[in-house]
Each structure stands twice: as C-alpha cells, then as structure tokens.
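One chain is shown next in structure tokens, namely the form predicted alone.
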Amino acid sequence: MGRLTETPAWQALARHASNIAPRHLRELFADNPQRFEQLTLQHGRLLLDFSKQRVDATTLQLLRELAATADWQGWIARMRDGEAINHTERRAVGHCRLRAGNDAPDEVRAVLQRMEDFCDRVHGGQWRGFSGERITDVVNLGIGGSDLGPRMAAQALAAYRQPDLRVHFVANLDSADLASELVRLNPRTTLFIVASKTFTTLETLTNARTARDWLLHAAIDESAVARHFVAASTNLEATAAFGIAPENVFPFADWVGGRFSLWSSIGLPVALAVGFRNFAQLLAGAHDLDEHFFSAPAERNLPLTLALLGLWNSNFLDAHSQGIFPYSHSLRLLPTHLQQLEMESNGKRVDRDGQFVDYSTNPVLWGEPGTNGQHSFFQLLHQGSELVACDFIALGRSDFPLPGHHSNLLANCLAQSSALAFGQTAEEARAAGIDEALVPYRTFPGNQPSTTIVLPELSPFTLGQLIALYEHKVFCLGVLWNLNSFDQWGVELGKQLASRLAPTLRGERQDEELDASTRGLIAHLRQFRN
C-alpha cells in the first residue's frame, strides 16, 4: 500500500484536526448536553466512557473511515483463519484460540485438562516434595511475557487466592531477585515452574539452575528435581536434561506470542494461585470480549474505539505519552503488563511493507495505581507543558471492602479525570478567593483527554475482559499503523549483544570490535569481579 499519511482518510483527519484541536473540552460539553450518553459504550457490565476525549461525532466518523480503509475486519478474519499475519516470523497469531472454550483446538484443551489435573493434585496434597511434605510455595521463573502477565493476573486476583499456597515470581537476572525469595522458602515444600518456550532464555535458565542447586543442597538426590520442577515449554529434550519429567512439561504452540501467552500453560502459576476454576473464568472473560470484538460494528466496538482514540491522540493531537491509572491496588501491575503488551507490539518504525513510517507510532506507556500517583506525578498532568492521554480504570465494588474506603477512592478517580478535562480558570480561582499574586499558580488549563473504564467488580471474568480489551486495541492499532504487532526484533538484538558481551566481562575472551565506550566500561567493571 502507499503512504498511510497520503490516503484520503488520513488527509481528512488532518484537516479536521486543525479545526477541533483548538477547542476545549468545556466547550465540547457545553455544545452537547448528551455528550456522555453519545460517547459511552457498554458491553455487558463493562463501561467505556470516552466523553472526555477531545473528539466529536465528525472525529469518530472520520476515524472509523480510516479503520475501514485499513480493512480492520479483514485483518480480524485473517487472524482467525490462521494466516501467518506475523509475516517476519512466518507465524499465525492464535492467542484467541487458547480461550475459545469448547471451540479451542484439541491440543489446547488437552493441555488445559493436564493443567487442571496438576492443580488439583497440588491443591489436594497428592503432589508432594522429596520429603513427603505438601507444597506450600510455588515460584514462577520466567521473564517478559512469561512473567509480566501471570504476575499481574495473580496479583489482581488476590481476593481469590488459595489459602494454603503462596505463589511467587522471579524474573530479574540480578541475583537479588531470586536470593531474596529463596531465603524465605523451604526447599522441601517449594515447587518451581520454569516458564520458557525454548528452555534457553538466559535469565530464566540462570535462575532455574541456581534454584536447582539450592534444592539439591537440601535433597542431595537428583531425583528430587522431578518432584520440585515443572515447565511451560516446548523443548522436551532440554527439560529432560534438566531433570523435569516429560509428563510435567506443559507445552504451547509457536502461534502463541510471549506477551499474549497468559492464556496458555504460561498461566499455570495463576491457576495454582487462584484455583483452576477461576483460571477458567479468566479465559471465559477474555473469550467473551473476543466475541464482542469479532462481531460488533465499528460504532459499538470497544477495542476498536480505544485504538482509534489512541491514534487520534498520538497522530493528530501530538500526545506521545499514555498514562494508565487503575484505581485499584490489586491492579497495580496492570500498567507494567500493558507496557510490554503495547510498546513491544507497536513500538516500531518500519511498516509491513518494509518502509520507514512518517508518523508517530506507539506512545510511551506508564502509570501507577490511584491514589498513589496523585501524590507524585499528577502535578505534571495538571500543570505541565505536555499533553498526556490517560486511561482511568475504576471498580464498581471493591475486592477487599472496608467501610469508607471505596467511595473515597472512586471520588478521587472521578475528581482527577474531571479536573484534567476542565481545569480551573483564572476567573474561577479569583471567585474562590485566591490571592491575585497566586492566581497564575492556581490556574489549571485542563483539556487533557482521558477515557474511563468501569468494571462492576474485579473478578476472574472481568479481568479476562479487561486484558482482552487492551490486546485487541493493540491489534487494531497495528492494523491502523500498518505494523506487524507480533514480532520484536529490537528485543532480539539486545539478547544477541548480551550473549556476546558476557564472556568478555568474565575475561574469557577479548573483543576488539566493541565500541570504545563499551570496552572502557568492561575494563572498569572487571576490577570488581575479584
């Protein structure tokens, strides 16, 4: 295809942006008393309010025309038909099949059944460690998609945790991450999950080998490894060499991308943490949102709408930063998960046709849970010089109810989105009795765009809906920007360089081809190794 920015749909949006960009949200609300009703979408009990976005009916119409030009529905069909839409790796993109219930492929349902049986054995006490004691702690060893999604989901569903099993997550290659966990654990009652598709990931395998040594220091007999290690992997030869029995390896297909792998056997720590029935509900919630995304027309499609708003803010309002603010302590890891999901997927500058793009792609994603963020960086949102698009996420009911807490939490969420949208004028500051010398400091420009997502409660089902909502937003943005959202060659480059530098740091080889800065840093760091 030709340049995206030269298409009639893009050009129409650019002309429209020059007219609507100067308008304030105060004006847009004053002009349309029905704005909330008209700019709100609902699927089941999931609500999407984008009335505080700097758009009007014409904006939305033009954005949907752009989506039609990009053939968003055709791309959905290609994904569902199993086409290799990840064209640089020649792979299909099939994470939706993992949560398709009875319509899932036979191999997916077989692995889920094995996961359920395994969880039942651990929870029921049939699976025991080398000393015959019950398993009390599970440690997931993974990184990237093998850590972020499961860690986030297990934390988000803390209210559903199994009472007699603690699940931990270790990802960092820094030994402080693993060591700080091991010092609190008992090798006789600890089970490790090694989550690595290839079973070659440097960080994960380094941690796994150290954990294996820790276990064998207590168990002595290497047969104990089979009682304390299982894997989510496809490399049966490597897992067997490690000491993991073949029946304790839970595979997943190559059409499951890392950042979309929560729904596969990579979700095993979540199933152990909250019980397999609740994990099944997580899958069901995602499948429910899948069906909505596949069938809803553009004007009622929640993921497409989120994507179109993201494109509008990035490409036509020049918002190069996206804040994610869940007003839920349990969802505090959601921004971290979404950082990988969005920035690894669409943080690219070459399109599907191999051309360098001439437009901004994915914004920088960041965030913290409310109300914590209000006491750190919200000052920048209210009075800084940058436009920052925001997503607020609120729960109708608390997952850990205590008198007086949740209503105050929700009040803060609504207050922040309102203040960011409407601000405070100098006249309003004076009317409130602010000293004239302080009026410039007490004036807030507002007009910061935001979307508010409301879940009725935080349950496995609604969490599945929420994650799938963002996954499909990422898919749509990739289609709109003409990107391959499913490879990550930038990540691979860093891995290659690290494997090259490690032996040089250990003094095992010299590498004269390194740049002067890296050579100098290696020389400086090697003095500390002894």
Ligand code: F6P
Contents of the next structure:
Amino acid sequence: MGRLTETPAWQALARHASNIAPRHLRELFADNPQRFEQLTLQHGRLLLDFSKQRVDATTLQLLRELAATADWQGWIARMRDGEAINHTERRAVGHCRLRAGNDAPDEVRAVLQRMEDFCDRVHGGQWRGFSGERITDVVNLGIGGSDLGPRMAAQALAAYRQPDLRVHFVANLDSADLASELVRLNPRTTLFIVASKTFTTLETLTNARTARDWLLHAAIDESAVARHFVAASTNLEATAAFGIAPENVFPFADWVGGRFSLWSSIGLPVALAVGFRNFAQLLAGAHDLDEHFFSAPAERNLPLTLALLGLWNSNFLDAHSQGIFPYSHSLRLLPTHLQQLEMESNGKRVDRDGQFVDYSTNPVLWGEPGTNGQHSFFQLLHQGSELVACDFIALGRSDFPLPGHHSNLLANCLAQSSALAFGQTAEEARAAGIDEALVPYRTFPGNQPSTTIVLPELSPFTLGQLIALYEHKVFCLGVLWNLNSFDQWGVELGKQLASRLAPTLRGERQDEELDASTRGLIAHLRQFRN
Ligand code: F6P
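Structure of the form predicted together with 6-O-phosphono-beta-D-fructofuranose (F6P), please, following the form predicted alone?
Shown next: the complete complex, the earlier chain at its head.
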C-alpha cells in the first residue's frame, strides 16, 4: 500500500481531523439526536456504544476507507489460509483454529479430548497424588501469555468455580510469589501445571524446579513427579528433560502465539477451575466472535470498529493513553491481560517492510476496575491535562448478585463516561450555586472519548466473545499500522542482559564492560550475598 501516511485515505483523515478535533462532544451530540442509534453496534447480545467517541459519520467512512486501503479483509484471508504472516518468526497465526469446534484440526481436538479426560479425572477424584489422596489444589506455573490469559479468565469465571478444587497462579521469579503459595499448600494434594510455550523461560523453569524440590522433599521418591506435574508446551524434548511423563504433556503448535494461547492447553487451569464444559463454552464464545469478525462488513464489524477508533484516537487526536475500566470485580485482571495483548503485539516502531514508522503506534494501556479507579486516578481523567481514550465495560446482570449493588455500579459506570464526555461548564457550576472563587476548580472540560461495551452477563461464552473482540482489534490495528503483531523481539535484550548479569551478581565473573551505573549497583547489592 506504500507509506501509510502518504495514502489518500490517511491524508483525507488528516484534513478531516482538523475539523473534528476542535469540536466538543456536546456539540456532536447536539447536532445529531440519533447519535446513540447510529453509533452503536450489536452482535448478538453484545453491545458496542461508541457514540461518546469524537467522531462523526464522515470520520467513520474515512476510517473504513483506510481499512480498505490496508486490505484488512485480505489479511484475514492470509491468516485463515495459514500463511506465515508472522514473517519475522516465519510462523502462521492460528489461534482461531483452536476454537473452531468441529472444524478445528484433528490434533487440536485430540488435545482438547485429553484435557477433558484429565479434568474429569481430577474433578472426579480418580487422579490421585503420590499418597493416594485426591487433588485439592492446582498451581499454574507460567508467565506472560502462559499466565495472564488463564489467570484473568479463571478469575472472571469465579461464579462457575468447581467445588473442592482451588486453582492458583504463580508467575514471578521473585521467590515471594511461589513461597507465599507453598506455605498454604500440601504437597500430597497439590498438582502443578508447568505452562510454557518454549519451556525455556527462566521464571517458569526456576519456579518449576523449586516446586519439584518442594514436592520431592515430602515424597518417597521421584515417581511422585508423574502424579503431581503436568505441562502445557510446544517443546516436548524439554518437558521430557524436565522429567514430565509424555502422557502428562498437553501440547500445542508453534502457530499459537503466547498472548493468544489461552485457547490451547495453556487454558488447562481454566478448565480445571470451572470445568471442561465451561472451558468449551469459552472457546465457543470466541469462535462466535471469530465468525462475526470474518464475515461482517466494515460498517457492522465490531473488532474493526474498535481498531479504527483506536487508530483515530492515537494518530489524529493524539491520545497516547488508553484506559480500560471494567465495571466488574470479576474482570479486574482484564486490563492486565490486554496490556500484554495490545502492547506486546503493537508496541512497535518498525513496519512489515522494515521501515521506521512515521506515526504513533500502540498507546500505553492501563486500567483498574470501577468503581475503585474512581477513587484514585479518575481525577486526572476529569481535570488533568492528558487526553485518555477510555473503554468502559459493563455487565447487564451481576455474576454475584446481592441486593442494592448492581444498579448503583451501573449508575457509576454511566455517570463516569457521561461526565468525561460532557464535563461541566463554568456557567453550569455557577447555576448549581458554586461559590465564584471555586468555579475554576469546579469546572470539568469533558471531551474525553470513550467506548462502552455491554455484556448481557459474564458467562464463559460472553467472556470468550469479549477476549476475541480485543484480539481481533489488535489484529486490525497491526494491519492498519502495517506491523507484525505476532513477534516480540523487544523483550529479548533485557533477557540477554539478565543472563549476563546473574553470574556477575553472584561474584562468579567480572564484567568490566558494564556501564558505571550497573557496575555500581552490582557492587552495592553484592554486600547482601544473594
Ligand atoms: O514476554 C515474552 C514472552 O515470550 C511472551 O510472549 C510469552 O507469553 C512469555 O514470554 C512466556 O513464554 P513461554 O510460554 O514460552 O514461557
């Protein structure tokens, strides 16, 4: 398509932005009483309201022209045809195949069947620990995509938890993470899942070795490992070398990216936490959204619309910060999962042609659940100097209903998006009887753009839809920005340096080439003899 910023579609957007950017959402709403009807989309029972975005019908039309220029449908076809669209790693991108139901590849369905059998044995008490006792606790040892997705999903589906089985997640290399779990656990009744696509990740292998030592300290001999360790990985040689029995390994293919791997055997802790049938519903919800994404035209396509709004905010309104605010305690880890999904995918500055881009790419993404966030950083959103694009996520029904909570929760969600959009003028403050000296402090500029996503309820199916919605948003943004969303070379440099510094910190080698700050810090830290 040539240089993105030189395409007619981009240039038309740039001209249009100079008209729209100075306009206030108050005006946009006053000009068009049909705004809500025209700027909402629905897929099944999932609603996307983007009427509080700073766009009009022309903006959307121009953004869709940009999507056509970027050939978004051609890229979907390339992904579906199994082309190696992750070109820097020469890999296809196949996570949608994992949740394709009867159309999933045979090897995927075979692993799902094994996962189901395994879950049944653990839940039914047929799978026993070395002492003959049933499993009461499962600990997932993984990090990044091998932790965040399943951790978030297991927590989001707390209302569906299996009785008598607790599922824990340990990710950090800091021993405080694993140690604080182990003190509460019994080695005779604890099962570990070592979740690592590569099975080479320092954090996960360190935690797995420590967990194995902890188990063997209590067990009679090494045969206990087979009763207490299973793995989810693509690296069968490494799982065998670790001592995990081949029948305890749930494999997946290298065309599954880490941050898209929840749908593979990396989802095993979710299946154990909520039961395999609910895990299958999670896959079904994601598949339903896939079908929508693959077939809906641009003007009705939810993921594409989310992506186009993201691009508009980043590139034409200069909003370099994206807040994610689920008004759902159960979805409190969604922002953390989306941080990896979006920032590891599209936090890049070199395009698919190896050129430096001359436009902003992914904004900094962050967030907290409502209403908690309202009592911490929302002040900055209302009266600070930053433009922050916000996603509000609301549930029609509570997953843990107690009288008097949910309507107040929803009222707060709607009040925040409304206050952020429309603010309060000085005249309104005066009319409300505010003392003149306080009027500047009690005015709110508004005009913060937001989208509200409403799920009818938080079920495995709707959660699957929601996660897939964001996955495809990420895909579309990568297409629009001409990025490879599926590699992550940026995390490598730090990893390499850490492996060089560890022996220096332990005093096993001198490293004269280190920078003065790192050398000074090592000298200081060595006094603590770690
Ligand atoms: O952070 C880099 C990364 O490669 C992620 O993409 C991945 O999800 C994570 O590390 C964990 O990798 P693995 O599953 O191979 O242990």
